[in-house]
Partner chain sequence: MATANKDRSMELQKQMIADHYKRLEAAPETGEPVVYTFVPGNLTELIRSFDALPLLPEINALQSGMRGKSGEFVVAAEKMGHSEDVCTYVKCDIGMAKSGNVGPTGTRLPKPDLLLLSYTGCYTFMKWFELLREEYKCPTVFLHVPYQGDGSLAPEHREYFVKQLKESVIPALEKVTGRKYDEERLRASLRLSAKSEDDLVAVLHSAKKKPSPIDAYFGAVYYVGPIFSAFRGTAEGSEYYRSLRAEVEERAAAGLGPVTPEGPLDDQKYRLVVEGPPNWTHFREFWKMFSDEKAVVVASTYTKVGGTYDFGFRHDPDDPLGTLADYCGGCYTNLNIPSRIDMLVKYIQEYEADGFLINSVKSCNSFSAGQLLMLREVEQRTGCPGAFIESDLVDPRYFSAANIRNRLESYLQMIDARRAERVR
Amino acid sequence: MRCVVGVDLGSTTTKAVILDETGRILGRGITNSRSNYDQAVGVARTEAFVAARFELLRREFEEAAVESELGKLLRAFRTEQTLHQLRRLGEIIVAEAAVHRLEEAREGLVGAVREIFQKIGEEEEEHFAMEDPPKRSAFFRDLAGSAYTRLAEEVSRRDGISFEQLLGLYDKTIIKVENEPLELSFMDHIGGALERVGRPPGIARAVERAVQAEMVEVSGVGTGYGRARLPFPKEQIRSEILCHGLGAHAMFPGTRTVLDIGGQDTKAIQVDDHGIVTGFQMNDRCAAGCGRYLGYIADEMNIGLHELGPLAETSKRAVKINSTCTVFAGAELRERLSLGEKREDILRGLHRAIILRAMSLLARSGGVSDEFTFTGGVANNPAAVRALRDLVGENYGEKKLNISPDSIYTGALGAALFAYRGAGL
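Please give only the structure of this chain, in the form predicted together with its partner chain.
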């Protein structure tokens, strides 16, 4: 089967989308961006191909009964993949511990690390054994990091081993592991996964076919903030603007205006009925009002980024915030709190202030036309969405607002569509 790949190398996450010969989405993959760009792209692509092979499997079976079998297989696959990464991470940390600069600490650290990884492994097995595992970050660095920190704290409290030293070991090695090539592909772990689920014959035969199915990548297009560093020739690189426009069009064909608020920048894009960009504006040099600003606020309030929106949603009245300057965010927040304003009311005001910045970009780019699609990390924040809905309604009248749960893949999808068009499939 011939396919095309789109890659979106963003400042915080890297995404890949694979399309089949008919232009349908075959698979999506995502990972956190890291210093080694090639590695980030490699992981996202591998993940997309894993998803694609599973999609091929799924296409073999129409009935729902098999769906649950496949779900089991996928969880088994994830277990294998995760355990493999954990083993590698554990090995490196143990090796580091064994040569720790404090000789007297080495033995204790090695023992503690072995124990921690033993436990994380067990926890991961339990996690994936569940029918419907609880939602959590899809990135290995996040799951390993939080489990390690928690267990390290326990072990250090119990055995009197330095928590700081344990954490230091982790911080030193996670970057190393993230930046070295790892076997994470379908081929690497599907065998183990199949064993885990007891090789049901029907599934095993289908897996056999899926393994043998040839997937020929005929073309690829890269985009994103780091696109200049992508391993693609120049003519296979497209701007985020074009890819976001086309991606949003593919998700919602009625789209005429796209707003993307990401970590580093905000883009307002106008597209025609073919998804071709007819105008755009990006935030000016001042980064006020980007996703990063919410990050500062979350840090300042000492709560998680994803908690901000829901907390703001509990507010009955917004406090008026005049400055979205990231430099003054902390000071403004503290002053408001000291004046006795409620956290949720301040937060609601802050969300409105951010959306106001976006409103001015939208106006500069040519306004808001029906339909209007909102993408980027901030599109997952309910308070931001509400503020946007209100302000667009007040200034441009009623418009259909589209938000896709897969909006994070918008840019990669657009890139894949450019690759698809270019390949002439």
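All values derive from a computational prediction rather than experimental measurement. Positions refer to the first chain, counted from 1. Think of the rigid core as the biggest set of C-alphas that the two forms share within 1.5 Å after superposition. What changes on going to the form predicted on its own:
- Comparing the forms between these two forms, the C-alpha position of residue 351 differs by 2 angstroms or more, with the core used for superposition.
- After superposing the rigid core, the Cα of residue 295 is displaced by 2 Å or more between these two forms.
- For the chain modelled as two rigid parts, C-alpha superpositions between these two forms yield a turn of the smaller part by 12°.
Having gone through the form predicted together with its partner chain, I am curious about the other one (the form predicted on its own); can you provide its structure?
Below: the lone chain, stripped of partners and molecules.
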């Protein structure tokens, strides 16, 4: 099977999309952009090809009448993949703890780290054993960091071990793990996944056929904030504006206006009925009002980025926020809290302020037309979506607002479509 790949190397996340020879999406992959862009691209591509293999399995399962088993096999695969990453992270942190200059502290740290990772592994086993696991971050760094911090607090309180030292070990080593070429591919873990589900004959035969299927990458196009670092020739690099416009049009053919709020910038784009860009405005001088700003707020509140929107949705009133400057985000947040404002009310005000900033870009790009598509990672934030609906309604009247669960892949999809057209498939 011939295929093409589109890669969107963003400032905070790196995405990859694979299209088959008919132009259908075969697989998607995502990772955080890490400190090593080249490694991030490799991980996103690997994840996309893992998803592609599972899509081939889905098609096989349809024919083999065992499609219902796909979810179970996928959970088993993710268990194997996650435990592999945890084992490597645990090994590196233990090695780091073992060189502590004080013997007594060294023994306590090593024992604490081993206990923490044993418990994290047990929790991951329980999570993937659920038929419908609760939603959580898609990134290993977030998952491991959240669990490690929580368990480190428990161990430090119980045993009197320095929490700061435990946390310092994690912060020092997570980058090392992220920059290692870990084995995360389909072939690395499908065997273990099959063992977990008991190797049912129908599934085993379908897996064998999916493994034997050859996927030949005939073309690739790159885009995104770090596109200059992508492993594509210059003629196979496209601007974010063009890729987001085409990707949004492919998702929702009626799209005429696109708002993309990514980690580092915000883009307001106008497209015609073919997905060709006719006008745009872009905030590219700083991360004010973008995903990175929300990341700083989450860090200040010591909660996950994915928790910001749901918490803001519990608010009864929005606190007026004067600035969406990332540099001053923490200071304004602390000031509001010191004045007795509720966290959820502050967050609701922050989301409204972010969307107000985006509205000015939309106005300068040509306004909001029917249909209107919201893309980027922030489009998965319910508080941002609500603020956008409210402000668009106030300024432009009722418009059809499109949001896909896969909106974060819009740029990579557009890049893959450019690759598909160029390959002549």
